[in-house]
Every structure is written in C-alpha cells, then in structure tokens.
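Next up: just one chain, as structure tokens, the form predicted on its own.
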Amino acid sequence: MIQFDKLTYPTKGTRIEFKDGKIQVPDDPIIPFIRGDGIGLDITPAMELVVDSAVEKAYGGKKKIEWFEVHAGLSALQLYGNDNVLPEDTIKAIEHFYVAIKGPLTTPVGGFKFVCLDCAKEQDGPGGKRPEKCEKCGSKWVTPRFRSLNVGLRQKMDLYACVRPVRWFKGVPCPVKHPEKLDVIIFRENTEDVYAGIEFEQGTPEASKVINFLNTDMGKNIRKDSGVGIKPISITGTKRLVRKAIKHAIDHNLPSVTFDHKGNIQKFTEGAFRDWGYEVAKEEFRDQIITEQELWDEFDGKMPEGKVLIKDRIADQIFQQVLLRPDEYSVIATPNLNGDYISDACAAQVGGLGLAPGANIGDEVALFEATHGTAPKYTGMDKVNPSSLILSAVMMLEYMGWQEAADLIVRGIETTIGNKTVTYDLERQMEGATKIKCSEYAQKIVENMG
C-alpha cells in the first residue's frame, strides 16, 4: 500500500491492475477524481450522479465505483500550500490506481499575474509582488497563477494519447446542415511539439543564446528581439500515437485513420510524423491495413473487404475536409498543436466543448477530462452543462469494459436531450425548450437511461 502526505489510503473498493497488459477491472474499483477549478464544482457531482445511477441499473448493485478525491489547481493549494498546485499525492494515486477522471482546471494566458483562490479573479501584483488581497472579493486567499496544469499531468505520468470523440446527439443546435455526417475520433500527441514547453523569453540571456547559436553556427536568420520556441517530434512519441491509433480502428472495426499534419512546410518534424505513421502501419499492421495509395495502384479505388485504410492529409485541407466531407474520416492521428485546433473546430460542429469528452492515456494509465474550460464566473451558480465530463466518465466505462453503464448513459442524454430539457447554453438555441439546471440535467440523464 503506497503512503501519501495529506491523503488516506481508501478503506473501500479495490485496485484496477494489468495482467499481460490487459486491464483487470475489480466490481468495486477505486477511482481518483480531481473536482476541478471554478465550474467543476458543479458538474463533478453531476458526473458522479449519474455515473453511478447508470452503474447500479446496468449491473443490479453487483458492481460500484469507490470514488477517492485528489487534488490539483486551486484546491491543491488550499490544501498543500506553498503554490503546490499539482501535489505529488495526486500523481502517485492516479499512477497506482490506474484510471481517474478531472473536471477543468484552470489555466492562465499571457504573462505573469496572480490568482484569487476564492473568486478565481486575476489580477497584477504590485511591483510584481503578492498583492494582500483580492481587489475583487477582499480574499486573502491569493496565489501567483502557474502554467497548464492540463500539461503538467500528462507530461509527469507520460500520458502521450489524447483521445477525443466527436459525434452530434440528434437535436443539438449545430452551425452545419449535416453534423450527423461527423463521427470521428481523434488522437493527439500529447508530450512533445510546442506543447512540450521548449521557449525561451524575449530579451533574455537564454533567448540570445539560442538566437545567436542558430545565426553564427547553423546559418539561419533570426530576427534579435525573437521570442524562440523549440518544437520536437520524435519516431518514440509518434509511433506510439499512431499504434494506439490504428489499434483503435481495427478493434472497433473502423474504416479509416487519416494522419493530420504541416510535412509540406515543415518536412522534418510534421513531414516526419507522416512517414514514421506510415512504417507503423505497415511494420505492424501490414495484414490489416492497406494505404491509399495501394487503394488506387493495386485496387482501383474498391477498397477490400476488412482492411482498415491509411491516409494523410495537410492541417490546412484537413479543416476543409470535416466541414465539406466529414463522413470520409473515422480515426484522424496527428502531432500536438493540430490535434487541439482539429478537435475544437470538430465540436464546434455539432454543438460546442460542451459536449466533447476527452482521455489522455499512456500504457495502462488513463485519465479522463472534460475538454472544456472552468468558466468562474458561473461558479456554484448550479448553471452550466455537464455533458462533457458525463461523456468523458462514458469513455472511462468503456476503457473499464463496463459497456452497458456506458450505453445507459448516452441513452439518457439522448433522451434528455431529445426532449428539449436542457442547460441553459442550449436552451437558448432550441425553439421551445426548458431551461434547468446542471443538476436537474443530471437527474433527467438518470430518469431516462431506460
């Protein structure tokens, strides 16, 4: 039994564990979640409701989740101090017990500033100091703000898929004609790219150094009052996406995986991503899949039966290609930076982050997310929706094998939906819907399950 500094070890459930790299799931398995920043105070409970509703339906009480807290962003600090903001309590319970979940965290942009605890307001400090209060609410409670915590979790426990579905639940308001035309499932490299943090600061002595190494020694020319960023992209981070990817699709007898990439500018990060994902494909899958070139030179476009097909296409087409020919996606892989702007213009198109679930997984460690922001200015309003961290606990249960809680679930929120008893970003796109709250949306989830 690992110890924690501020934790106790859970007196109920059991450990999920791996056999032959397989998961072994327990009935009473013992999940971590973070409650997340500003609205997640809202929507986990949400989560948790019909989590567990749909549990006991699908399974009769002979199985139940035993939910263990922990703690990253604000509540972190509240607990931990000294700007511990991700705690390695929370790092070594997520890796022991393999599969968590988190609501949002909250992220800061732009340069240095503070953050009240309470309020979440951000504000600047005097003469860069900690200021002695909120300006807003009087809390004492403010911290300096930090960098993504969202990162900072998947670098540290080497979380290198981020997995995000995107499909439309008949009756939500989309800007498309057809968004039942899309359903894919993206996986974005999660560790390296820009992502990866690599940066060094205008003006500074880093900055120079680099600038001045790329001018003198490798004949480039960059301008001296550069910021520089470092982007790499290995054949490590991307054959293991792309494994995980192709896997993916030939598990769930999917037609395609299409790789998202820049390889006609950038030839030796994101034009090497393409090729290294084509000697995955063929390397290891060489039964199972055939590429689209083969397609045309061997079979005149006819595509065999069982094979799953691979093909590539430029980020900029690609953007083109979901709006205009959704249905010819399934699987799309791709670096970093293009998987975050590919799967939010993918949700925009049936109807928003608010309904976009989302995992970062490793080799057997799973944590699930909403893909969404912490939005404070509705915190404890009882307001938003919580579509996306119900749906990200639906990826966990099918992650877990518990595939008939899952179902229940997207039953309900079709259901619920369908009946135009919705939160309140929806309602007001919805001719003659009802308006409720975050945790009525929940209980309709659960009364409609079946």
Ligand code: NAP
Given for the second form:
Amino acid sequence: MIQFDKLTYPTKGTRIEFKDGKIQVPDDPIIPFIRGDGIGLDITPAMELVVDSAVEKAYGGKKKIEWFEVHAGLSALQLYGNDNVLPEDTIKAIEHFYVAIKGPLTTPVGGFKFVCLDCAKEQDGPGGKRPEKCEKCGSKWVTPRFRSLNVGLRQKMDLYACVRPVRWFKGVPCPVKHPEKLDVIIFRENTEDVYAGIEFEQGTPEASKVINFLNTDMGKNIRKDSGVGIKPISITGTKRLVRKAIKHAIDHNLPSVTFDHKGNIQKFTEGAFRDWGYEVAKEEFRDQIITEQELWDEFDGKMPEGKVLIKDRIADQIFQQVLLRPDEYSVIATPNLNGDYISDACAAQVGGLGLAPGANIGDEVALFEATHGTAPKYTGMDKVNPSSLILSAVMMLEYMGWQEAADLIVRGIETTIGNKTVTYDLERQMEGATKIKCSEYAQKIVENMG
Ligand code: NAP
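Pass me the form predicted together with this ligand as well; I've looked at the form predicted on its own already.
And the full complex, kicking off with our chain again.
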C-alpha cells in the first residue's frame, strides 16, 4: 500500500486495477476527487449526490463509488501550507487509483505577484511583499502566483488527450436553428504546440540569443524587438493522440474522425500533424478505416459499411463547417491551440460552456473535470449550474463501463431541463422557466432519472 504525507489511505473500497492495457473496475472503486476552488464547493457535492443516486438506482446497491478527497488549490494550501497548491500526495493518489474527477481551480493569469485562492483576486502586495489579507475579500489565503494547476496536473501525469464531447440538451437556449445536429467529441493534444511553455520575453537576453541564432545561423529575419514562442509538434505526441481518437470512433461505432489543422501555413508542425495522423490511421487501423481520398477514388463517394471515414480540414474552415454542416462531423482530432478554440466554439453553439464536460486522459490515468472556471463571485451561494461537472462524471462512468448509471443521469438532466427547472444561468435565457438552486437542480436530476 502506498504511503501519503497527509492523506489517510481509504479504509473502504477497492482500487481500480490496470491490466492488459485496460482498467479493471471493481464494484466498489475508490475514486479520488478534488473539490475545486470557488464554486467547486457547490458543484462537487451536487455531482456526488447525482452519481451516487444513479449508481444505486442502476445496480440496486451492488455497486458503489468510494469517494476519496485529495487536494489542490485552496484546500491544499489549507492542509499542506507552505504555498503548496499541488501536493505530491494528490498526484500519487490519482496515479495510484487511475480514475479521478476534479472541480475548477484558480489559475492566475496577469503579471501580478500574488493571488487570493478564495476570490481569485490577483494583486501585487504592499511593496511587492505578500499581503496579510486579500485586498478584495479579506481572506488570508493569498499565495504567490503559480503556473496553472490544470496544466500542472496534466503535465505531471502526462494526460495527453483533452477529451470534450459537445452535444445539445433539448430546451437549452442557443444561437443556432438546429443545435441537435451538432454531436461531436473533440480530442485535443494536451502537451505540445504553443502550450509547451517555451517562450522568451521581449527584451530579455534569452530572447536576444534565440533571435540572433535564428537570424545569423538559420537565415531568418526576426525583428530584434520581438518576443519569441516555440511550437513543437512531435510524431510521438501526434500519433498517440490520433490513435486514441480513432480507437474511440471504432469502439463507439462513430462515422468519422477529422484532423483539424493549419497545415497550409504551418507545414512542419500542423501539416505534419495531418500527415502523421493519416499514417497512424493507415498503418494501425487499415481494415477499419477509409480516407476521404479513397472514398472518392474507389467508392464514388458512397461510404462502405462498417468503416470510419478519416478526413482533414483546415482550422479556419472547420469553424464554418461545424456551424453550417454540423452533422458531417463526429470525432475531431487536433493539436492543442486549434483544440482550445474549436472546443469552446462548439460548446457555445449548443448553449454555452456551463454544460460542457471534459476529461484529460493519458495511457493509464484519466482525470475528469468541469470545463468552466471557479466563478468566485458565486462561491458558496448554492446558485451555479453543476451540469458540466455532472456530465464529466457521466463521461467517467462510461469510461468505467458503468453505462447504465451514465444513461440514468443523462435522462435525469434531459427531463430536468425539459421541465424548465434550471439554475439561474439557463433560467435567464428560457421563457417560462423556474429558477432553482444548484443543490435543488441536483435533487431534480435524481427525481427525474426515471
Ligand atoms: P469562470 O469561472 O468560468 O466564470 C465566468 C462566468 O461564467 C461566470 O461569472 C458565470 O457567468 C459563468 N459560469 C461559470 N461557471 C458557471 C456555472 N457552473 N454555472 C453558471 N454559470 C457559470 O471564468 P473566469 O471568471 O474567467 O475564471 C475564474 C477563475 O477560474 C480563474 O482563476 C481562471 O483561471 C479559473 N479557471 C479554471 C478552469 C479549470 O479549473 N478548468 C477553467 C477556466 C478558468 P455570469 O457571471 O454571467 O453568471
């Protein structure tokens, strides 16, 4: 049994095992969870209530999740002190138990020195020193700025695929006429591209060194007053991501996988992503796939039975395509930056980010998460919409093979939204809707599971 610094190994439940490239889920799996900062306080209990009720209902008490709280962000700071917002215990626990779920975490963005983990206020501190309390909310949990915890979690556990399903729930207000036509799952590469964090600030000796090297040794002509970022995209990073996306399409009988890239301009990064994607498809899934080129050359555009269509689209064009011909897209595999944009664009198309779930998945470990932030102004008000985290839990149950429980939750959400009993964010856009609290909404989902 592994030893933790400040966590106690759960006394109930059984560890999920990993054998022959797959998780083996017992009837009483231990699932670590990070409550999250801000509204994590409200949405995490709502998610647990819904999941526990669905599992109980689906399996008549034969299966049960044993939740195991682990810490990041504010709760980590409170327990571990020393500005430790991402303790080693947390990484150890998630890696040990293989499947986990998390609420949102504060990520400081500006050039400030300190951040309050209670209200996310970023501040410089008096004379550059750490403030004793937050200048906005008075909280004592002000800590030096840190890099994104979400990025930290992904990098430490090499969770290389960010997976975001986007579909419409009947009744949710949205800007398009036929939101039901969009039903996609986006596999976004999570570790490379301009997100690799290789950047040199304008005016620094490092930036000058890089610019001089590129201008002198590589024959480029970069302005001396530039900041510089590096965009690495590798065969390894691309192929493992595309492999996961194609496997998902095959396992779930989905019609197509589209590579979303900007290869017409960035030939050796985005263009290479596309080429390596086709390589994986042809080398590893030859019997199960057909490329768009082959479809027209050999089948006159008529899709043969039982094959997954592999195609690619330029990044700017796909924004038009998901709006104008949404039903032509199913699985989308994409480098990091394009994935960031297309995920949010698709989510907005079907009624906003409040309902969009997500997961970060590696070869062995999967971490499911709400896709919105900590919305600190609503902390503890029992007000916000917990659907994103609940739908992330649905993805988690599906990943565990507990499809029956997942289906019950989806049915509960569909009915609850269909009945127009919703949280403030949806209520303000729906005619004749009744506004209910976060916890009441969770309770309604349970009642509406059928
Ligand atoms: P945010 O927390 O997502 O909130 C922006 C607005 O979105 C809220 O004010 C609210 O809109 C709406 N919203 C978000 N979640 C909602 C929910 N569950 N139900 C209903 N409405 C919801 O974005 P932010 O204010 O830019 O970021 C706050 C902090 O969260 C930052 O530190 C940021 O870095 C962090 N963040 C974390 C994650 C993550 O952990 N994955 C993701 C994004 C941001 P109204 O005001 O209109 O009601």
